[in-house]
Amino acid sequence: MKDVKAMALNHEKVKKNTPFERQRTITGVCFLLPTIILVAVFIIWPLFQVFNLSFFEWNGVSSTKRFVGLSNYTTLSDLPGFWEMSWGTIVYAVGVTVFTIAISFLVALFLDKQGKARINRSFMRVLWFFPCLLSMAVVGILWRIMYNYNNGVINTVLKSLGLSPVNWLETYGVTRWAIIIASVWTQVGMCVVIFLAGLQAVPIELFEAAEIDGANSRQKLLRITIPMMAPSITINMLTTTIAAFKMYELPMIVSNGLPGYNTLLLTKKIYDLGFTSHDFGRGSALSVVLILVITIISLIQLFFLRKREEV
């Protein structure tokens, strides 16, 4: 297999300098140009500004900035609750990713056509996707009301079942999970769609062959479905992790970062530093650090998942 790939690569290397290939490259650059321009102007340039700002002290309004060197970075850890926030962000991201992937995978298996359907599946699909259509701010408000201790929906249900109400938003350890549940709720639908697409792509012949060999359903799941789904798992993992690290509205609205700094995510802190403390320099420094962290984590993920896919 490898050799064939290498041959193909060599083959293309030889071809690279033909007029045909050169013309293809030129057309290619033209095709890419709009994307490159848009991204350069609206993402890379502001990003550069952020990087630049992280060395200055600036309140966002004043026309003058004061150069402070690296001190915005070195004083980051002096922020009250900095380590608690950082740890909280990581737990949140990991929790959201793991649970979103697990739940949406199971749901996708259920919603897949190959299962023996009793309830109209395409209707169910729409229902499961519905939460994804709401904006984060709206979802935040909804869950805030759901979790309210005194007259929230969840505690009302618990009380009517004769259970004792849970103090969702004020208990160390519990609030974190409350936030994760709310986030998973919004993310699952999107992942289900991708998983469903992946499931459709698994050739039925494989299952038939396995059935002839006498494989039971668990073996089929582990040996055929999951390996064949590796690409969808990769894409879902990656997008969910990135989305989780970038999330700021939902925890801000649902729990206001309480208890302590437990659910105050770093992205929200970036927002606070800029818009509450008017300290855009430090906010930018935190942005830069966060971007680096997400990039490293995504790269590690990509590396391991790709490896899995190739097996």
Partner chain sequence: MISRKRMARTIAGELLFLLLTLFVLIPVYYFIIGAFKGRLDIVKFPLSINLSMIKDVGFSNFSYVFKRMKMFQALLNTGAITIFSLVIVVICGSLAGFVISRVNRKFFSAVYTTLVALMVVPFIGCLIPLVIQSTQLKTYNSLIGCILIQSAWNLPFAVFLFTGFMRALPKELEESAYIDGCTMIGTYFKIFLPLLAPVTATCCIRGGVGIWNDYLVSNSLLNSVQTPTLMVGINMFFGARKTEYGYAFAGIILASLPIVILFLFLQKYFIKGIVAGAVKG
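Since the structure above is the form predicted together with the partner chain, I would like to see how the form predicted alone looks, so please show that one next.
The text that comes after this line covers the one chain and nothing more.
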């Protein structure tokens, strides 16, 4: 038996050393090389520079840098409104992720529904995906106009219904939900497309067998659809959470962090520290902290969601 295994291994080694296999390997490396170079230049090297700068005091212009060790990290809590900004970033990211996943899943179920009264699925996909094609700056301007207290379309509708207008952009608590709603609007389309792809990959035989066994719609949803959609849920959860933590343009344009520090996210503070206060050291330290938080949360999500996929 051992001789057979040894012969098989030797056969594989010989196969891999053939001119064709070597040429194939070289071709694959050549195709990957441009991407590797771009990733190294625009992602890995900047990350290394940010990590390195977090240990120095530098104004971004001077040719000299003063090494301060962990001082930039230990003084982050001294920043005005730091804890309120941190809490606001977490609430924003959680809110965007939860509502985006929930709404997009329900929309995908509706669009995947068969029947004569079904709305044209391709047309509805385009409508839901359209916000994803707009830049965050454009979306921010659109929602800021709609949230305008005096003549915004949202308050105009409220007035026509006999309700009082809401000061969406200058009210504690309300403004945070305003930017969450705007962000969800931009994220739902991509998640709907991924969920629809997952739904269409579920074998129809499973539903037919469940119907024969007398399962109702709720049981089919809980026992077949959701478990089979686990990979799609994992992808959408990870991408949406990371995008929410990294969001910068939309909240800044819609509310500019007001009122107070209520909607001032850590990404905006990183920009202010580096390019307004010229404190690149603490700005880099805050960037490293945010990267670590995103990485830890993503790994935790990946661990639990992948376990769910194996069930």
